[in-house]
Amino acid sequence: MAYLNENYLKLQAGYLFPEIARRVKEFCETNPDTAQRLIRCGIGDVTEPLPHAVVEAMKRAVDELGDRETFRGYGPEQGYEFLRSTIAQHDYRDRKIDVADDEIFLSDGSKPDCGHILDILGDQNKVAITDPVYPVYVDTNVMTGHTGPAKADGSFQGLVYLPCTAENNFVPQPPKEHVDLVYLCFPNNPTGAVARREQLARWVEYAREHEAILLFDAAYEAYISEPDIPHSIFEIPGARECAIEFRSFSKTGGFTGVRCGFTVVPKTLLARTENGRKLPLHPLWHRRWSTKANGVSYPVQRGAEAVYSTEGREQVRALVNHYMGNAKILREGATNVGLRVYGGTNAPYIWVKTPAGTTSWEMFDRMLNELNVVVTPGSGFGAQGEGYFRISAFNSRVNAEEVARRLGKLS
């Protein structure tokens, strides 16, 4: 009989969102009449249609594939040059950030890449995780065998947890101890916090001093409204020597169901071998993609390219403004009933303190049963998330206004 990967058995509680789905399904089966009133503000899935420019570009690309003269088969595993160059120019070089076209690697989203990146990093690395945190960072390290068993509070032995609390505005300081890999996400999921330039500069300084690597998830950078907040870790001098950046079209172009994102791996980023040699990671990531994947489909890449057109940029901005308008409504709705609220200014998530004596899952059940609103319990993001819940602004305006109205019923 074949052996299984026993690291998966450490994931005792299951992934957060399937557990939410299970509870919601049970509620709907028990309350069929009420189920149709349900409003989902849990998972961060977009609700509005794809930008028109994206749809038209994808239609043209499909038509090309239907003609022998313009048909394309396998594309470059790392992405077509037309999209890589467009990304490098618009997202980086236009902002005075030094990123080359071939340092961009296209994928089916930043979530998969946050796990795939471990393919080229050694098992000896000491890993630091912010807490609360997007569960994928933790779970992929567990699956790969980089942790010990789970503790009673749901954390895992072997990981270094960096507390993100109201006292530090949910932006952690670098640890006093040495770590090799650090996961950072700004604007942050789940708290909606942002890191200012001086805070990111301290992380770059730490990484360079400790020869560590920052794994920087910038999936929500388009939601930044304050001009002094960095959109990329590479805005910080020295970051090209110590950082990898993950980006996504999911929350900007509405690609959650289309699937496209990218990772930036600078050629100047080095890691060490067991015998002390320092080698670049860029060729290893290139080889990983060449071996394990055939890239993102041609129509999807043409759709992603259209995001950067004049029309596409206007339509994406309208989408972002729509969701941030929802965030403002939801923030005000929660604040008006006396709840303590964070986030929702430079990010599409509202991070809410539960009433005194109420746990995160108790608040989830209360919101579900009393208000028929699905939220995300903060404890699902880590021990420091206990006592909070997340409301997603990804919804229709009508639903956002209705949720704000229902929040008024909370005593």
Given for the second form:
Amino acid sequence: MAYLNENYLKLQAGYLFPEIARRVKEFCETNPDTAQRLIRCGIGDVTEPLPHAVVEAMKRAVDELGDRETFRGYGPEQGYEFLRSTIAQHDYRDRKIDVADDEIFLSDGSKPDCGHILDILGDQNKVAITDPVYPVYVDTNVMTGHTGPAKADGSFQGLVYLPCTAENNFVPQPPKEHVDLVYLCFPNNPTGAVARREQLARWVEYAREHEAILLFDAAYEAYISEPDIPHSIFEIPGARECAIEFRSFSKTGGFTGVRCGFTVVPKTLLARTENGRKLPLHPLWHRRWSTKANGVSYPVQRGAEAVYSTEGREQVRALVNHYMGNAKILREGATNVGLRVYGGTNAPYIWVKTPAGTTSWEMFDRMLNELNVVVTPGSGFGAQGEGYFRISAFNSRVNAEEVARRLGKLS
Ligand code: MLT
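For comparison with the form predicted alone, please write out the form predicted in complex with D-malate.
Expanding to the full complex; the earlier chain stays at the top.
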């Protein structure tokens, strides 16, 4: 009999969001009359339709594929030049950030890339993650065998956890000890916190001193509203030698179902072999894509390109403003009942302290049963998330207002 990957057996429960979906399904089956009232603010999934510019661009691309003269087969595995250059220009060079077209690698989203990146990194690396954290960073390291078994609190042996608490404004300092890889996500999922320039500069300094790599997830950068908050790790001098950045069209263009994101791997980023040679990672990531994938579909890449058109940018701005309008309403709703609220200013997530003595899952159950609102329990993001819950602002305005109204009923 063939052997299975036993690392998967270390993962205790299902992935957080399917687990929430399972509980919600069970609730709906048991309470069919209330199911209609349910408002989902759990997973951060967009609700508003795709920007018109994106829809039109995708339709044109499909028409091209339906015509012998303009038909295209396999595209470049790393993404079409038209999209790579558009991204590099608009997201980086227009903001005076040095990124070349061929340092952009298109994919079906930043979630998959956060997992795939481990393909080109050694198993010897000591990995640090923030706590609470987007569970993908942890679980993909568990699956790859980079951790020991789970401990009682759900954390894994072998990982270095960086506590993100109200005391440090949910932005951790670099650790005293040496680590090789650090996952950072700003604006942060789940806490909604942002890292200021000097905080990121400290991380870059740490990474350069320790020859470590920062795996920087900037999926929510479009939600930054305050000036002077970096949108990219590459705004920090020296980051090209120590960082990889993940970006996504999911939360900007509403692509959670369409699927498109990209990873920036600078050619100046080196990692070492077992015998001490220092080599660039860029060719390895290029090779990985050429071998394991055939890239993102042509209509989707044309849709992503349209996000950067004048019309597309206006429509994306309107989408972001819509969700951030919800965030404000939800923040106020939670604050008005005396809850302690974080986030929701530079990110579409509200991170809420549970009332004293209530665990995250107890609060999840209360919100589900009493208010018929689905939230995400903070403990699902890590031990330090215990005692918090997350409300997603991805919803219609009507629903956001209704959730704020229902929050008023919390005693
Ligand atoms: C979340 O709710 O944390 C996100 O939607 C998950 C994701 O982007 O994969």
